[in-house]
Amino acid sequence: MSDKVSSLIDITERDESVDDMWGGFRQIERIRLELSQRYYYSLGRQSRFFIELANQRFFASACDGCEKVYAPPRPLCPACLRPCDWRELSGEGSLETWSALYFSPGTNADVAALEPPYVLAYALLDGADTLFPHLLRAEAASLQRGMRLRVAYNEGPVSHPIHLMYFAPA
């Protein structure tokens, strides 16, 4: 589970001045515990969408039953609950809302190089119904919502296939 062994952080006692039940336990030792995890994660059946993006083509999905077209797509339309089918998108689209973050989670190697404030955006796409969220690379204080953007590549190499693209202003 570990691959370190634990260790002493420090030993203190609760206060002394309070007379509650636990009086006998007042010793409170902490430890360090490490655990590190490596998956070997399968993106499964929304994986064409991520290896396109290498090949700088933007893939949405659309259903064939109620036409909806999902961007991120769905592999299974959630409403017909039937296949759904790639369709390539032009990447262009529209500014809906977006904020920016002054901390990052630091979530992969990508994310942690952000500059704070980044801008997380939700975009909707020419031919999608939904909202696509990403970065925005572009400065806050100049963004208005509407604003025409396009989904821009990067050759990598980078932590997450998803960093392959982000938003610019078109």
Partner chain sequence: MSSLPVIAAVGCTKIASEHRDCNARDLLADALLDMLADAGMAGLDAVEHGLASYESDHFNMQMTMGAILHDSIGMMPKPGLRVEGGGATGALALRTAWAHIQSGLCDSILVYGVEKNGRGLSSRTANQLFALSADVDWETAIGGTYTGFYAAMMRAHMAKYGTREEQFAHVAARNRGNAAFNPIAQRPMDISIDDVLRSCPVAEPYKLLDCSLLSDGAACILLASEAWARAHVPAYQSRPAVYFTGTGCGTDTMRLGDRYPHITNFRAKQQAAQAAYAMAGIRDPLRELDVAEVYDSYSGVEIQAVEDLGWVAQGAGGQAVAAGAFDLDGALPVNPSGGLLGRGAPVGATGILQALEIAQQLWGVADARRQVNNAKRGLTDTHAGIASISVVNIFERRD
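Superpose the two forms; the largest set of C-alphas matching within 1.5 Å is the rigid core. Residue numbers count along the first chain shown, from 1. None of the values given here were measured: they were computed from a predicted structure. What changes on going to the form predicted on its own:
- Superposition on the rigid core between these two forms places the CA atom of Ser159 less than 2 Å from its counterpart.
The block above covers the form predicted in complex with the partner chain; next, return the form predicted on its own.
Nothing else is written out below except the one chain.
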């Protein structure tokens, strides 16, 4: 059968000398399957955030009612349920927490290209009330809570516009 299945990796043979009532189910064939799917997704009301990243500008959303500022932006304030407006931030802030990742899930080409270990940081940007999780280009051993960060920009091309930005030590 191995010459008929191009994706065959191997077949595990069962031990015929062992009296095993499940023996007929112990022969296992492993194959390699690669799946791809193309779909279109609208970034909707968050589109301006991504458009401005391409222009190297960082935007958050602000509620006129309770005055909370959300980064990442939200179209509706979860605290008072009013529509939010756009507000440009400086892109500077402080590191609150982080994690060094030694495995890449490879969810898109941008993530698959990351060389582990890489750092996922939660930053509190100046003027914002929420933490912004994103990649931080720095060695995990050099990080300290409260250290200053800045938003830096990639020139592209990228698979998803969120990867037009990353955090870097200020």
